[in-house]
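Next comes just one chain, in structure tokens: the form predicted alone.
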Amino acid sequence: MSLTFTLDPAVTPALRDGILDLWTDVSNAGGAVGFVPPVTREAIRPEVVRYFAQMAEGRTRLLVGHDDTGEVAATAFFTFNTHRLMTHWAWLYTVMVHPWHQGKGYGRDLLTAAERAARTIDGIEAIRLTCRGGLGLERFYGSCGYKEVGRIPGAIRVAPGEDRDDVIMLLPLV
């Protein structure tokens, strides 16, 4: 079994619902994707709508991975800088693989597909992302070629009295 990745898929109700389901399931499994469990699809829906609006404006592009059944199994969103001095790198946001597929190497496959996709985007020389400290994500991203370039201690509050570092990672493409 493997994932099939598509950059800039057609936005359909099935894609929207698949992303909502994925994001909800990843969040409720404890994934560090902007929410803490428990979370509902309705809480996540405004974020999906925001991404789709940015896609329509050309400020964001979606990389989606479908599993062998055709279900949305992984995503990553490229967001481009509007500041004229920073247009040579892109952000990678909401990097997630469905919990059912954890341990199959799909996270690494997603990051490899993201790197390949970024290399096709004119002017992009690096990918930057942030991750929540304390979960081992820095080691995972590091094993995929990303370098830790910054850390803001306690910048992410997941619960009262439970703060995590915001870790900044960079993957040079040139």
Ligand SMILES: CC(C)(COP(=O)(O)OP(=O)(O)OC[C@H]1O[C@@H](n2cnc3c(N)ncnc32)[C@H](O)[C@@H]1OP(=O)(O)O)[C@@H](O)C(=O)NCCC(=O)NCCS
Given for the second form:
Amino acid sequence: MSLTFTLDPAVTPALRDGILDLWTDVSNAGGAVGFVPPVTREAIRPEVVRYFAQMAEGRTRLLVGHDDTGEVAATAFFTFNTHRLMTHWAWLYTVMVHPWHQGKGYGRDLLTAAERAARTIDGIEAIRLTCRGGLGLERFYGSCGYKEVGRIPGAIRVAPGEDRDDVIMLLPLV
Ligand SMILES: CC(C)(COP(=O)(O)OP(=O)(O)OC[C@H]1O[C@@H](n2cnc3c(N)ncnc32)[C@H](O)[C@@H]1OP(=O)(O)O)[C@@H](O)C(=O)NCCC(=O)NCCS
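Rather than the form predicted alone that you just supplied, could I have the structure of the form predicted together with the named molecule?
What follows is the entire complex, opening with the chain shown before.
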């Protein structure tokens, strides 16, 4: 089995609900995508709505992976800078693979698809992202060609007294 990746999929209620389920399941499995468990779909819904609004404005583009049953199994969101001197690179946010599907190479497939997609976007010369330290994610992104270019110690507070580094990773495309 493999995932089928689509940039700019048709926006439907099924897509929205699929992303909401994916994000909730990933978060409750301990994934580092903006929340700490336990988290409900209702807590995550405003973030999904925010992404869809940005997509409608063209400020964000979604790369989605579907499994062979048609379920949403992976996402990555490109966000573009409004700062006029920073339009030559894009952010990649909310990189996630459903816990059922993790560890089978789909995360790497997702980042390969993201790199390929970014190369089709006019003027984009690098992908930048941040990840939570302490989970080995730098190794994952490193295996996909990203380099650690910065680290803000303790910038992410997952619980009182439990701080994690915010790690900045970069993939140059030129
Ligand atoms: C991080 C994530 C996208 C990786 O996807 P995946 O499908 O599990 O990863 P793959 O199977 O493609 O693994 C690719 C490589 O990265 C490694 N890897 C994957 N997740 C890792 C992790 N959390 N820590 C360290 N290494 C990891 C794998 O061991 C593999 O290396 P190998 O080829 O040397 O064995 C996925 O685990 C996930 O969604 N996690 C929860 C959400 C999250 O934390 N996202 C990151 C936001 S910054």
